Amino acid sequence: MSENEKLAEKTVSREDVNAYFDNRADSIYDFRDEGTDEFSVNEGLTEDIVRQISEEKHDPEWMLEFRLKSLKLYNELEMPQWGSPIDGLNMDNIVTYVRPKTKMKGSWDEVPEEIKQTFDRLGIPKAEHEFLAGVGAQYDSELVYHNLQDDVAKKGVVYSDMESALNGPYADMVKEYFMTLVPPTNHKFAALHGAVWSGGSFVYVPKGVKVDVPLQSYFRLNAKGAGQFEHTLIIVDEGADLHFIEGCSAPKWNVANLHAGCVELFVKKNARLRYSTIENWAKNMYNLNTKRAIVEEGGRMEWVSGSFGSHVSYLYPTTILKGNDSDCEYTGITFSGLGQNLDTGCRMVHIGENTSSLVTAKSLVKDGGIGTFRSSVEVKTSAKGAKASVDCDSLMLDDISRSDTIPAMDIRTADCDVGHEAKIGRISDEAVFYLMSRGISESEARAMIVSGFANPISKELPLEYAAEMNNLIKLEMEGSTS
């Protein structure tokens, strides 16, 4: 039987889903680099594992106090019901903290070379040097490398490790913020990260400062049966402005990794903050990530996001707009193949008066893959004169994958204006059939609808993350069964 057959018959076992992706070589971000890991806590998750990496970390009193309240929290919180089964994930298998070979390096020549080569596969140094002002490289549980352009820190801009802020001069900063958007107790995964987190990025930005160029933070977890939990911590205060954006990847292991990290992100009034992100965790991986925002008066959070990897993700972006004026743009596509359920979507709750939201959402689902786009609007009494829509395109390449829109609305005052659209649909036989009437190959002309239904979102991001999605999506296409 071949396997769309057995795709069409829906009688896949794990083993064909491992099999199919371990015949496959198309992805830069598949590759493993063994010897790099110098140490590890053990498997599992127990009081004596976080108090190992608190010890490790060397965190002042008040965060081992937090990590051993977040564990207990994690023991009591029942695993999440609403998204897709995670049942293949058992915590007592996943390592918690794995740090590598090398303490964090200013410089470039001097991370450990077999490290180094990891980051030049993917691109890393080359964009720093061209258009980046910032950035930091996260290996396992550890930065190993954070540079800063020195124009940038001279108009004060700091950008750090969360370590490096958690035990130096911006300590008592750190312990106001850290984990009061996303608290322990908002659900199982967050009081986890709250147990276990290691690494990130913390960036203050000063009232008034406009970052030019964009800062980046990238995360690679090579450890087998290992979870990354960093934390990114961003406060743009008054009239500040800046652009930061994320990557993240992962070779594929024939079992289960985690990446259960947390973003808190504070754009205080007439500030701005736009934050990109591109994931491409791999097939095993378990994506059950924590991302939230909170607008002060005449502030703009910009999201744009692509996820194309994992096994099982859940991801909704929130973004509450307390301040009057404040505004939210959120822009994203996922990409959802063979063994892949991708749960995701985002949350706006609108308090402030005259605040306004813009969600557009793209999903491509193919080779029996899943997409769920869910979306949350939410105006409180208070927020007269609000502004929300949703716009939600699904495209499906063949006619055993799934792909559902679950919107909810919670709409507490009579004086808004609120919308949601969805549409879902095929790529059209008349457009693939015009477009191979002119010499382009069946294959290719099935990419360029893709290509072109992803535009919106590749056209938000920087020329060099553009050309990466839309590589990655050309990827994709290639191992299509369709």
The other form holds:
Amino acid sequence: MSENEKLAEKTVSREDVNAYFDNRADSIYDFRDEGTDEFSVNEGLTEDIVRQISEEKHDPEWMLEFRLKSLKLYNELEMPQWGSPIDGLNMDNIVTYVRPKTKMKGSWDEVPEEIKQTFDRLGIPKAEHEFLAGVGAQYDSELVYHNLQDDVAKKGVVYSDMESALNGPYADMVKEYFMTLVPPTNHKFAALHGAVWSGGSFVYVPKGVKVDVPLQSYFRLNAKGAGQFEHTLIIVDEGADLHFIEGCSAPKWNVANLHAGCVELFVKKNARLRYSTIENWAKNMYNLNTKRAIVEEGGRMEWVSGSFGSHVSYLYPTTILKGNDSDCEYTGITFSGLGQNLDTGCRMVHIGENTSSLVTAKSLVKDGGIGTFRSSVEVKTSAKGAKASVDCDSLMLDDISRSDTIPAMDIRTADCDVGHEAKIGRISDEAVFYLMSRGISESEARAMIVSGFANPISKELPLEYAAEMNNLIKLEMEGSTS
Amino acid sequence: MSQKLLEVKDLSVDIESGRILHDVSLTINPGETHVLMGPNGTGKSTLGNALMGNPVYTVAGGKIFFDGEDITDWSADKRANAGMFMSFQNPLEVPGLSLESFIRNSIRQKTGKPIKIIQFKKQLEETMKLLDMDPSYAGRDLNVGFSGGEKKKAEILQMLMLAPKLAILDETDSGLDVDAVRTVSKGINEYMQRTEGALLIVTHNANILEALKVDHTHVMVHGRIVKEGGPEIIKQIGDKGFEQFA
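Rather than the form predicted alone that you just supplied, could I have the structure of the form predicted together with the partner chain?
Okay, now the whole complex, with that chain kicking things off.
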């Protein structure tokens, strides 16, 4: 038994966790649809299943080969041993492909009613109408809706599902970039992704094009015991600018679900990409996701990340600052509650000269939840004049939860400026009394202090998403077992 | 004045390490200005905090009545919404919560109604001007990086915006320069004129009192009220200190 497990055993019993799951809906995201699937493969992972998925998806020949090679790698690679325990995940029970009973549509009116209702409840069509330039909506293994505003499309911006991209005019570009940044050899779940991936989005922003309003892909996993393996490939060409938002949620099941998506981001010379995520997977989810960006000269990568859901997460967005004067900013928050073990962090690799990276991470733990933040800053010999700063701030909401910060640094040049700061604190009773003395109730006062703590992250999000994040924090605060 | 606003009856208060207040009694009527004076560490702030409902202080005996109700067991938020207010000696810093949104939330709690934003903003702006506060402070994180003087002004700002029936000012003048004391006094006068609110001013020196009309003075030494009277006592203390009462 690992240290983490021992601690979890000691502080919160399995019965507590079960009772909690039985008695309370996880969140407003916890609702299930029945009979929305049309086809699914059998549980488990075999060559037959991989071939079946490939055929279903009309893969080009090279992709079938890619999948089979990845499967071979998957079978050879070891399970990761260093992070949160994932013993509860048995691949023999995971259904890797579930096709919803609809083809992808360009109009919400054509999406089957029960699936459309789900996205209505998640607010996607409304958000699209009000402040997005394009939307992709994935339901289980396939996109059910994809649309890009005409004026953005006219600028040459491509935003489509991965399958269309593989067989369309950008097929060569997809082949050139697909899983080159996160190769299947990277780790066991990257190999799994290479074998069974389905869905996701392809975005290409041509040279010099600035997309003023964000694009959003939303991933909804409805099927029990299923896995979601969407692939997001974004190429922002020289001097171009894009904000991409990723949202994810799922209803809660009493068996393990798996998310092993992959995000590959290519930021070319002087381009800028902001990638924002609000993740609220159900608390039976194993979220083993891999995200990487590579930034060319003068380019800028911005990550904004809110992780609230899942049972276990492994999530460490990596940025490779390859070009001179490229930079990256990571701003993230993780909220680990009862029965949650969220292992998150980020990795910055400085290769180019005068590259800079800035990490601001916040962690909240409550009700026996475990939050671990790992940061890795690597400054190569070539990265003269590099600047890197990591600032990690944790707030413990009770005495039975756990928050760890694990920084790593590998510095290969003396000509750089690297800093690290970590703080762990609690909500001060005096501050609660102060707010209460102005008429604010105790629970509201605590929620306000926690929202304030999260504010450096929420202020980086578009207003509507910041409101959603505050709402999630409030729900988590109300869900207290104490 | 027919009805008593605050009535403290034989109040004894403990903290973990022992008893701080012994059988304290005092009565404040609507609109009156009371001063509680005494040397440092004598229990003045304890009384303010116990009246406001700070859970660190335990009522070991006696009762507190406010507006005719026994509030001895009420939580701080309930007391505040009934019309009590305390200006803190050391206002706390809350990162990520702006001064403006804090005040807006407090008013909403009190009235139970949504705020009329334009009206609220106008009132906030005017009140900040009265207190010589830079308008940018409204958007800043509550008390974070505020100087001592700005923190105290922010407290008075909250008092004026919330318009309580009784405001307890706990050492509001401590650590302020002459100009800041003058501004804070201006704010207190405004509160008295605007709302006809009552005041309990807790202090160990008389500077802040010069510009105010005081009705009653209470002197506390070693956790007991040892002397009561009118404004003339303030002068006696100024001349001879607290030793005469010990």
